[in-house]
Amino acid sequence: MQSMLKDKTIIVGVCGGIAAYKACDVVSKLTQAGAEVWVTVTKEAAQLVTPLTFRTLSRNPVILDLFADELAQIPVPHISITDRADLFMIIPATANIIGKIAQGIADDPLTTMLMAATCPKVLCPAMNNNMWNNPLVQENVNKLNKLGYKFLGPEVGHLACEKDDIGRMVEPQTIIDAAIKMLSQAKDLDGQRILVTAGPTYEDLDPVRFIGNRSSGKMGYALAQAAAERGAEVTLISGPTKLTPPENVKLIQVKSALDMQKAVLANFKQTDSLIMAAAVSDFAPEKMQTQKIKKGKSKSRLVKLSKTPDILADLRKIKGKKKIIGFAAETENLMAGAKQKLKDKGLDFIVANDVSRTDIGFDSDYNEVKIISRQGQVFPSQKLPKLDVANIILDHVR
């Protein structure tokens, strides 16, 4: 373990939650893994764990006061230390610190250093279950997720308030594993060409109206982002969304199921793996009206629908050794529907998610899925940010 994080600099921010004692184990293990660790604590955290403990474990001065004499030899410490940081972790992340970060407040050494940091940032929440579920806290968490902050946990477990509920901080080893993965992970998809589809399709009824679905495209965009970060050459075929394309990803924008079929077929030969995350409409109006349909006096109107192209069925004929991962968005009989689609489409894996839930899936920043292999193995995920779920799915692409 001694060299896993060699030459890496990690800042650990410790806040005033009862789980602050677990940060000692994290700092110790990070140091043992070869990292240069700097600890900054809030004044509340210093009441729970003495700065001397963190100084001993990290072998560096603990930052409680940016104007302390022991930092005098470090020019502008909140800048010079963060400039060389590879990772910034907050353990535990309280409701207070999450709110301050979300609002851009920098009124102590920890938040000041965090605002100056450009490295990846990981927050490990720990708090009472009611605090975690508070709409204001969730709003702040969602905001930070969108800004690229990574959250580890919280988990369901025994809390300091004697409840067994969500709010328990993840275990130190989970945090260590995440740090090692983020900082020492090889580009395991380097050289891979991955095609990802995302978002809904819109099937025009007339110049004003269309048939579509509630897909936001967030899962597909997360997959494209994660694949690019892991070294893959990524092409993203996207239906209509309001999302910003990930960096280092080739974007092809389409509208209808027919458009998506053409784009997929045009790019499939040049790819190693296809992840079909788009929510392609199954039906389209048989004929698009050239003018807006007037409401008129009739109480009903018959619109004839026809099936849209079955993209995965077409690909089965030319699949060869390419790997194809599909998605099954179901509102009932989740596993049965997913397994049937896996078989019918000749997929290598299928990702099943329950879109009847309002806390995951369509337009949510979170997802909870079950990945099913052709051999019948089931790999369930926890409810996690979609970028984390994307990396779990990509582990089956390698």
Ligand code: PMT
The other form holds:
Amino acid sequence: MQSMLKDKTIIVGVCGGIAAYKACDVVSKLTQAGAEVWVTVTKEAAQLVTPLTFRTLSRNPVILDLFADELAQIPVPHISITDRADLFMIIPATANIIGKIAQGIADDPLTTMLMAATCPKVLCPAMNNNMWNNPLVQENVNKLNKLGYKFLGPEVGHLACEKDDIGRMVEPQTIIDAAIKMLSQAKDLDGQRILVTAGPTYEDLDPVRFIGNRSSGKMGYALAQAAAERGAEVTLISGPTKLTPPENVKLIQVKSALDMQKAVLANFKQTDSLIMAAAVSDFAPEKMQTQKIKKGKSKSRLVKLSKTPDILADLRKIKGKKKIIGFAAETENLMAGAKQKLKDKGLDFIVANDVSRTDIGFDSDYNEVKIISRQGQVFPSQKLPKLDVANIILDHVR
Ligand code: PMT
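Moving from the form predicted alone, what structure would you give for the form predicted together with the named molecule?
Zooming out: every chain and molecule, the one shown earlier first.
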């Protein structure tokens, strides 16, 4: 473990939950792994674990009072330390701190430093089960998930209030493993050229109307963001979406399945891996009308649709050593449908997701997938924010 986190700076924020004692083990182990650990505690946490304990374990002054003599040597400590942080972890994260962060409150050193931090932020919740299930807490958690905060737990287990239910903080080792993974994973895709497709395609019916689908592009954009954060050279081919493209990603915007095909073929050669998360229309109107179709008198109207090119299947003959990952959007027979596509399109992996559910898949901030390899191995994910699912997919396909 020694020096696995050398040159990494980690801020550990400790709040006033009884699980605060577990933060000692985390701070100690992260320090032993070579990280520069700075601990900031709330007043309540300082009642549970003395700042001297954290000072001894981290070998740095503890930040409880920004005007303390011990910090006088550090210019603007809550900014200078935060600016060089690679990771900010809150252990434990109480319902109160989750609510304060979600509301943008910065009224003590911990929340002030967190507000100024631009590094990844990880919260480790610990609270009574009824508090965790409280819609207000869940609303705050969802808001922070959407803003890119990562949550570790809580788990179901023995609680301080003598119940066995959800609300128990994850174990210190889980937190330490996550920190090491996040910081050592940082650039594991360095130099890899990854082509990602995202979003729907629009197939024009007339100058006013089109056939589309409910893809928001979130899954593909999450894949592009995660790959770029891990050092890959990312090109994102996107159908029409309302999303802001991730940083450090080359964006190519397209509209129809044909446009998507052209853009994929134009970029496929200089790619190591293709991840096809776009919801490409399988059909398009046989003929696009040049004028807006008039309503007319008849009660119904027939529109002849023809098949669009199967972009993935057509790549089979020029694939070579490149890795191709497809998605399977199924409303029934998820595994059978996905395995069939994996085989028919000659893919290396297929990511199966059940799009009959509204809490994952199309337009949701969450997804739950089963990654199936060409050799038939299956790697299921839990229901997680799409950025976490994207990282799990990248872990398997890199
Ligand atoms: O965009 P979001 O709102 O985040 O929703 C995410 C998603 C549900 C769109 C995504 O997770 C997903 O499932 N994307 C694939 C949707 C789709 O078209 O699946 P499919 O089973 O119909 O197609 C199978 C594969 O073939 C896909 O990789 C697709 O990109 C590809 N395809 C499809 C049609 C076509 N003409 N050419 C293709 O290459």
